[in-house]
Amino acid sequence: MSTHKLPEPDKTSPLSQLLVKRRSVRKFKKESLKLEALSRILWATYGITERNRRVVPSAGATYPVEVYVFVKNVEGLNPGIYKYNEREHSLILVKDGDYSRELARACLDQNWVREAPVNIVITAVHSRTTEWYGDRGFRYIYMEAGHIGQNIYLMAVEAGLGTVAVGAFKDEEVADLIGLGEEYLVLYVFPIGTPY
């Protein structure tokens, strides 16, 4: 087998710099998150770019994902569980109050979930995709969640914040906290805050 050496990648572009700086952060300062930073991160999560397209690819444009935000300490927002409305780029209050302890408990007592000023929870209504693609649709949903996760990491870095992808949680407990039905999958939890 022959080997072909590739040219050295240019790591000076803005995107390359974000990729170089991307890290999982599990310790946050006890300070509030700015609403503008949360807005940018949520847009990068599932926002609309043009003609109803999202910032991430979705199999057959089925868009199964719904994004929920557990707010503990964000300037200009009361603590609560919110649903991100990507069409209006707004937050809809689902439940009033700080649920960071309950979410951390559902995430197997991971401290960073409790300490973060914000946790973004990625969920999906699986039937939106599986009705078109059958069981293979589940793969497409998980791929979509992966694209979303990378966007959250990169936008957090750009905003001077940190995050970590949390996949260890009790699905039913997280769903119950939000008030989701059986048609939902809970895919990811992303605590976000200012890193130490």
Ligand SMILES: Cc1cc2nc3c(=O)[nH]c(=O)nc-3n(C[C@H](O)[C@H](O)[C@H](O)COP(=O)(O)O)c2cc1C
Contents of the next structure:
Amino acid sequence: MSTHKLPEPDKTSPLSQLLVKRRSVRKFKKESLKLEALSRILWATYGITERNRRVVPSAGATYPVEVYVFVKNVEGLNPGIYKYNEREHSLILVKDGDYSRELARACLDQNWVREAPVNIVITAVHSRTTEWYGDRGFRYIYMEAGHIGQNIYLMAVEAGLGTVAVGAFKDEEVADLIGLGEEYLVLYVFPIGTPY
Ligand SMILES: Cc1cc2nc3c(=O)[nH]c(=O)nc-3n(C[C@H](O)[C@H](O)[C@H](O)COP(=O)(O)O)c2cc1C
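The form predicted on its own done, now the form predicted together with this ligand:
Up next: the whole complex, starting with the chain shown before.
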């Protein structure tokens, strides 16, 4: 077997620098999040680019994902659970109030979920993808969530913020907090804030 040494990658480009700086952050300052920062990060989850495409790939362009936001402390937004409407780039209030404590409990008491000014919850209506691809569609949905997660990490770094991918949670408890039915999968939770 022969080995081929690769040329040193250029790590100075803006994207490379974001990749270098990406780290999971679990300690956040108590300060509020700016609405502009939340807007950028939400656009990076499932925002529209051109001709109705999104910032992430989607198997067969089935777009099963729905993004929810638990707001605890964001300038210009009342605490609440919101749904991200990517077509209008807007937030729709689902439920009034700060549910960070309940969300943290559903995430096996992970402190960073309770302390973050915002948590983004990635969910999916699985039938949108599985009706085309059968059981393999589930795999595609998990892969799509990964694309979204990396975008959140990188946009957070660019905005001077931090996040951590949280996969340890009780699906049903998170779904109940939002009021999601059985057709939904809860895929990921991303607490976001200013790194301490
Ligand atoms: C699918 C997945 C699930 C994860 N779940 C959690 C979690 O529940 N809680 C947590 O603190 N970190 C979680 N992490 C973050 C990892 O612990 C972290 O990425 C890893 O330690 C590497 O550190 P880095 O992200 O700073 O490079 C998860 C990461 C992935 C990819």
